[in-house]
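The chain below stands alone, shown as structure tokens; this is the form predicted on its own.
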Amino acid sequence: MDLTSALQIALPEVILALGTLVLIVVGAFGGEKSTGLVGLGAGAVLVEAAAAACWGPMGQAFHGGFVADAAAQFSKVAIYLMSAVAIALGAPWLRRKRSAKFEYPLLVLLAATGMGVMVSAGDLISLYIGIELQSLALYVLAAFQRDDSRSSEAGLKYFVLGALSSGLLLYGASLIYGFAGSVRFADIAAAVHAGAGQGVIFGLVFLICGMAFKVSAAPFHMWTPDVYEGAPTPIVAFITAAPKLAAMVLFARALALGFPGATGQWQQVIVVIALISMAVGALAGLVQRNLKRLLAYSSILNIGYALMAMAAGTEGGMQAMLVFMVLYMIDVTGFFACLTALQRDGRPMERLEDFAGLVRVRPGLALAITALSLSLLGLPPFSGFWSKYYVFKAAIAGGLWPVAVFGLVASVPAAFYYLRILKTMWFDEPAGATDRTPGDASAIGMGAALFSFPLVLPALAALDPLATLAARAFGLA
């Protein structure tokens, strides 16, 4: 394949990379006055990249290192559109905090470029390049408010622990390459089928551990609560949404395409990680008073559900994982948007007691938080119920009914900490008046709440067949 054909297959990432370079020049010459223009340009580039991913050609490029298939197409459209939402949510918030800089939308663009490479990875090299391109941008975003000690601490912790996970991932990749003789997933699968030896399985375990860090699955979750609490709220909304989808798709692609002959081995590891994630996320969230830390443990719990679907090792499991991650991504972004919109006396409202009597002070946002909490809880007919329905159905069909039962049990303590939020908002005495609510953040939060119900019902009619088509790309039965 010539270079022109390869670049056509990688057109979404080419658009993002060239758009970033152009906007860097605009920002460098325009300075802080160009922040709004760079933000608008970045949003337009992301929408254009999503359109290119939707309508672009399929195939493999760069000697199989880059794959454009239905799974990549499905994931990129969701990732790029959610990245555009992150710019729309974060840029006005940073402007209100007098921290607006043109680098913010550029870092989101760079992270989105890395995520695009991740979901299209066809070998271990592109896997690592995509992860690091995304991660380096996220490290800087977590520490974006340099004058805030909590933000700086969050960025530093994220970076140090991320370097540790990258070491595990690289060590696993080197073992796999040494014993399989190739970095391409297709060649690794052939080597495993021919009996490459226990060294490949040993390397696979390290690879899974490194990937588990990227999705914040327990016991590799140690960075998540501190980063969620310390990083700026709209940036946390971005970190907890699109990067998780990208990492889960990469996780699934590496295991399904690289190790189809070792499904029994990697399935056991994924099941254990899913069980630990559900237990940690459900129980540790009970003692949290800071809502950002609570949502961190909620994300760990929900990643456990997604891993449970993936552990089924079937096409239905992959479809369930994709549907679950898209619906969860919308819910959690909406919840963080509501947190972004709320402050009292110039101070963010992040603690549970800050929400006392909120329904009498900000009824619109209180209703949105109520809908999103019930959705994250999994109550029908909200979107969270349908996402969990897909996951439990796939797990039971894959023979993992004990894991599904454990997941149902884990949802009980999780229901308690979501219901505690609702009790505080609806029945406690008001904690005082809040500051004027910004329209941008509240609109995103209320839009996500409307999607959770009733818009999710027509959305599922389109999402289900698209996810089914995307799941076939993983080549499972």
Second form
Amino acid sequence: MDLTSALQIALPEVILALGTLVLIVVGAFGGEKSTGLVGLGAGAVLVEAAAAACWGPMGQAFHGGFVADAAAQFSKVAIYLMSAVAIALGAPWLRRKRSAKFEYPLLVLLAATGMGVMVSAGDLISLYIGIELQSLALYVLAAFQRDDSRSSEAGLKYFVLGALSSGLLLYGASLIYGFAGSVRFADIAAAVHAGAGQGVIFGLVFLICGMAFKVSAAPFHMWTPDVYEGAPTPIVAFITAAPKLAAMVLFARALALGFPGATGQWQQVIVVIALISMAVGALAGLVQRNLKRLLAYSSILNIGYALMAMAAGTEGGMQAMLVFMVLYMIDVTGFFACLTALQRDGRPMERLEDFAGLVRVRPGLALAITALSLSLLGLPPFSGFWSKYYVFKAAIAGGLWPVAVFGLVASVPAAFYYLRILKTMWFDEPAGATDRTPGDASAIGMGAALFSFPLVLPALAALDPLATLAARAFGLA
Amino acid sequence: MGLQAIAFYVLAVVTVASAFGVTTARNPVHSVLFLILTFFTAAGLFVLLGAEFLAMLLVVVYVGAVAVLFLFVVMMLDVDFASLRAGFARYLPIGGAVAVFLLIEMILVSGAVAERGAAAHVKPLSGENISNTEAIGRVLYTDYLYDFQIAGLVLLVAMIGAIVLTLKHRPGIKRQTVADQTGRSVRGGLQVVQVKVGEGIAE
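Please show me the structure of the same protein in the form predicted together with the partner chain, now that we have looked at it in the form predicted on its own.
The complete assembly is shown below, putting the previous chain first.
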């Protein structure tokens, strides 16, 4: 295949990379004055890349290293649009904090490029390079407020533990390469077709551990609460949404395309990780008084649900995982947008007590948080209910009904901590007035709340067939 | 065969011993020096395998750049290594258990390798008589162009990150401006003052 057609297939990434390079020059020469311009440009580049991913040609390029199929298309559109939302949420917030820098949109762009590489990875090398490009940008973003010691701590912790997980992942990848004789998923699948040997399984377990770190599944979740608590709120909104979807799609792609012959083996590992994630996410969330930490445990719980769908190892499971991640991504971004909007005396409101009686002070945002909490809790008719419905249906259809029962049980303590937020907001004595809420963050929060109900119903009608199409690309029965 | 075997055993023993030294040396500078020795002997092992390009890469990149950078960091940062080491005895049981577990797993895997041959079904490069430097060069910028470019973006992120996290524009800092320095003339820099005897000069 010649270079031109290869570049056409990889057009979204080419647009992102070239756009980043142009905007770096604009920012470097324009200085701090050009921050707004670079932000707008980055948003435009992301939307354009999403359009290119949506209507671009499909196929494989660069000797199988880059795969553009329905799954990549589906997740790329979601990832790029969510990254654009992250810029819309983060850039004005940084300006208000007087720490606006033109590097913020650039790092989001580079992270989005990395996520694009991840969801399109066709071999172990692009898998690793995509993860690394995305994570390095996220480490820097987590430490973005370098004068805040908690932000620096979050960045450093994320970096050190991320480096450890990359080490595990690379060790697994090198073992798989050694035993299968190729880095390409298709060739690995051919090599392990007749059943995987001990060496490949050993490598696969390390690969799964490394990726479980990236999706913050327990028992590899230790970094999550600290990073969520320390990093700036709008940046956490970014970290918790798009990268998780990218990592889950990569996870599914590596397992489904690289190891269809060892489905039984990886299923066991994923089931165990899903069970531990659900248990940790549900129980450890109970003792959290800080809302950002609480949402970190909630994300661990939700990743457990997504992994449960994936563990079913069927096309329906992959479809459920994709739908679940997209709906979860919108919910959680909205939640963090509400947290970004709320401030008291110039300090972010993060502790549960800060939200006491919020409904009498900020009724609009309190309603939005209520809708989003109920959605995360999985109450019908909110979007969280539909996403959980897909996941549980897929798990039961895949024969994993004990896991599904465990998931239902785990959602009971989780329900308690979401309801506690509502109780504090609606029935406690007000803790005082809040600062003026910025329009951009509130708009994103309210938009997500509106999406959780009623916009989710028409959206699901469109999402369902698209996700089915995307799941077919994983080539499972 | 004989000479190669001797070389292998010498290099392997030195690698393992110096790797052990990295973790046990009390002085962090010695640790880094042991690390350099480990890299160097590992490079020797690569040469024995016939991978001379990787060997040179290991020496140039790891010994030449990374390890020396470590050495700078260790010597310039005032890290209290005694306190870092304080938990060593406390964490030894669990760390040791993990290490033993890993060792057993590695032995199992090596057993599997010895039994079936790791990549027995993998064909070596075609019979053309090319060095492995040339073989890598042929594919790095062609077949692996994509990975190479994305790796470039990773380095770009590292650069932007370093600038974002460390560059501070402080006002009132004296900077060297070469143009101003060379453009200085007698008129601006020198003042001839008639000083009265016994009074001196007041600013």
